[in-house]
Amino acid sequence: MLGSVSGRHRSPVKGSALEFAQYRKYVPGDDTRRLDWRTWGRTDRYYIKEFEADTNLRQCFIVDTSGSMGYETTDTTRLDYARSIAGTLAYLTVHGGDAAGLYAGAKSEDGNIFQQELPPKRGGIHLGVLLDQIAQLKSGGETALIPAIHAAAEKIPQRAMIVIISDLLFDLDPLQEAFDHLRFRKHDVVLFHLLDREEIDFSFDRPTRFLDLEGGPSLLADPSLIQRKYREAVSDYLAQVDRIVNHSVIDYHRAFLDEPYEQVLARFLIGRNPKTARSAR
């Protein structure tokens, strides 16, 4: 949370606002103003008052909008959860005093990265046109997540929260190298990676056609052939994933397309309090 304007939810910044946060022993240097006379008069100690401070969150989403995202399962697609979670997010930020912004995209014909782009604002005029945007993103053409999170990364000017929300199927290495452009801009990163779970399972049973939703060659396999390589490839993918967003220092999250969004945003949330953190500790 960072600038100027006052939002509902609690600032970790102590300062001159509105609102008593507490009382801490003076030390020189600190503003004289902000002493308490009626408790010096009282003990013979000077002490301070702290305030909370005003301050306001900026939250921005970035979409995978990849031909693979829209893969379908039990009539939802891919893309069909992340509007669920990009789309609840945004209300609560809005409704709660704060910006929120778009940037979703995939390779187009035309070259450009963002299929939507819309700067982090606040007011519900523009959690319509959000909300709007969010519900217009279709999944089509090869992914541009990478080049997308670099963007995003120089057209946030400030300290932001960055939700991605991605499959991530496509070569991992270049991912490490753009989460550390976010937290060198200092984001605080959100990853929801969202996956199936015939994915991991891969619990096919006999010969497949796979399609590659990218514009890939499709491919007929006898599943029992490849089983095991294919799980072993998947736990090595997995693996990787996990080494990066630790490096990085990610907010990760695993999502299941059979899992409900709400119970997966009720974890997220329920981790990003900070009463909540402190009793697991």
The other form holds:
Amino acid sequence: MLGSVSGRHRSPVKGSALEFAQYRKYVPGDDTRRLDWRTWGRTDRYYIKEFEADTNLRQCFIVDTSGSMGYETTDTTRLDYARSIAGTLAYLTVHGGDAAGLYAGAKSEDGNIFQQELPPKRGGIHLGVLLDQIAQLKSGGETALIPAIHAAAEKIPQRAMIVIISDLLFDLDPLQEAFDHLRFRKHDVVLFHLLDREEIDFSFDRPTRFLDLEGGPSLLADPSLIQRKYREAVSDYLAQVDRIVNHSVIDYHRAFLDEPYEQVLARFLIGRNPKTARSAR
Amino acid sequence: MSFLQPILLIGLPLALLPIIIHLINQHRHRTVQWAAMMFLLDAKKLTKGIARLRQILILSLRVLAVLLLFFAASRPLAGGWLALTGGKPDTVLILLDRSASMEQQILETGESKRSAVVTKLADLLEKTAGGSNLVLIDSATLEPTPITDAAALSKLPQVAATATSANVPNLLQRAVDYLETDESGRTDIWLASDLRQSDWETGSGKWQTLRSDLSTRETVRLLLLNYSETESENFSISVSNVKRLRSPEGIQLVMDLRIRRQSANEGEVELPVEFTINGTRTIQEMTITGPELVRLGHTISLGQNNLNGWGRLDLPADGNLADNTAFLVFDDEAIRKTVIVSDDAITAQALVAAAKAPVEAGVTYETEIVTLDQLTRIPWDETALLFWHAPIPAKDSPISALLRQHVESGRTLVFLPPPDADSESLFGFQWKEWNETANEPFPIEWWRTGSGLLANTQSGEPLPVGDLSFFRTRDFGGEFQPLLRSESSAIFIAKITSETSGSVYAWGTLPRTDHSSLATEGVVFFVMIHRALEEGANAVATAQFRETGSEALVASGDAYTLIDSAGDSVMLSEEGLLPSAVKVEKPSGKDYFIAINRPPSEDDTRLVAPEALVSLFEGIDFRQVSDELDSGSSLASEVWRFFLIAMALALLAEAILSLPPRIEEPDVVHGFPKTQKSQDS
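Next, report the structure of the form predicted together with its partner chain; the form predicted on its own has already been given.
Starting with the chain above, the whole complex follows.
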């Protein structure tokens, strides 16, 4: 990660730092100060000694707080789950000397996209404010994740890790463009897709009235009559999600609300470590 | 449709239970907060039409199943499949064909077509027509008989066996008349017949009137109940041309005997024929090969004293008991008296010459010419044939009444064209214009060879009618059966249709050389006169032959004694309807015998073709119920099984429709699509 201060995260940029990386032949234009004279003495050839430079991380959370995020399972809501993921990751990031920020919201009456907006910063005081804001998140209104992503892409000036936490229960067609916008800004994008198994299996057994959490009209349906078509629609939807994330090279994590969030995060963190990710593969 | 347990129909509203339960279930739904509405809306949109249709079908089938259950429990009755489409009529008219052919029976059970009709209709009406007005019209009497109790139908004398012929158009006309006079409301007419051609008279002009009468009545439904021919072997016997002759050996009875066989087997059969003459019984074995045995001039010796009397010929019991007996009577030959009423001497003389020429030895032929001013001189009682060459008398005149009585008593009347204009009519007959040709005679196109005055001879040879020439003819109108027609479709000779036992003929020309060659080409003229004379002679004979019918004895008008009958015990109402021998006692002391036999047409086994039947009832609400004598089925049967099966089918269909959709391995496994799972692994 690139940053203006030294942090824990290994930078993709080779430069002068403490940890040796490799030798390479000198080419005209290289900084002569970085010539390894000892090697020249032994081999009578010019080599440049390279070191891996550590840099700091800017992590921004885009949390969907639309009404559908208020979906409640037996012991938690989808937004609680999102809070847990965002809070934990923010804690780890800030304690690692990196910066973390928050952009959360849904479509509101006043036209504001973001319910909470906190640019990424480092330090313990900022962490306290960030965690407070995460705790205060409330679900409601229609989803506005797409405009939120576009707005965040414009607001975050430097390369950063963008962690999106959403149920993606909306029309997915414009999602590809939003991800491409983030990728164009050189952001590293992580997507936590939160779903409930009931939403996938649709295993209701008697007539049920479904109240739309985002304020739309309710629907009375006999699940036995529509179950098959519902599952087909879900299957198509998930396939579309897969296509989008593969195309945009998004670090995608599908999480079910009955799955401990620690496991989800562990899967994410292991995947982010190049060594562990390689061994996992 | 009728029900044995109609009280259970009160439960029919319970058929709404499935709908009520469905509505209650709809209101007992659970409510959940749901996020993934987009999938629900997609799924609902995709399944909307089919799922709704399926749901409506399932509900309908459930309602239908409950309805059918209650119908089945109410034990419905149906008159075959017919009653399924109609309710209970206000009036049921039973038109019963009581002709001799309806006595065709199954030998083992003794059940005839007529008795089967009566039994089955009584059963049907008892079960299904409670409260309806029941009326019986039988073909023998044509009198409407109200029936108070359908169960008693079979005990009525009006449904008993007869050896008459039936006239189905008349039977239907009687029904139409009844409907005209009685406000019968919605009416079912049950016509029970065996479809014999001779009874149906499919060529009769009456059918046109009947069709137009019945087709305009929307509340009338015609149900034809017919029985197909049985396979029982049947023999029928008839006797004709009975003469009593005197010879040196004694008195002999000569007759033409005809035995017909209706059987698939045409091999040689020995048949014992029982002859009973004046009470003396003898049996003769007769051998029949083929479909018919004809013995012309069969002779029985009567000894020296049997100058008059009666006799009967009996066959053993077979497939039809009504055609096993034939009666005969014999006495002195009647005088064949012909009276010619004419002022035209030439015509009268020609007629006298032909009528007086003897045909049979031992028979006296007399003629008498009466001019128009001597009408009171006509010996009505002795006249067998009357030629009326005079204007038709006024309808209400005494002479008109006498002419009518002459024909009604079985004698023959021939109208000859008067020279002057004549506008009166009798028997529906009326003279019209004269036609004449100057040079060539009117060409003859056709004449009736099957029956009537110009029929072929017994040997099948045609009369030389084609040799006749007609120069001056007179047209006539009315309802008649043409006997001779010209190429221009003018009718020269016809038999007037009348409901009388005697015959009425119209000759459109005269036996004069300026009119026709009738007198000069004498053969046809002679045959015509003697055939007409023979028809009328029976009515003046002291040994008369008549056909069975309600008018058979009424026509005599005198007291009579039944000598013998084909029935076991003949009720008064059945006299004349069964073959019998009767002695009539006239106040003058001139007693005579009558032999009553079934009409020969009843031996004709031809049936009305199905296509002809359809055209006869064209435009009428008509249905045909065909039954077999040995079917054992009832016209009214409980049809609860039908409803039970229909209910089972409805429930089966409901179960199939209610089956959950085919369980497929979902594309989503533990929440992950298969593709995702494979990617993860």
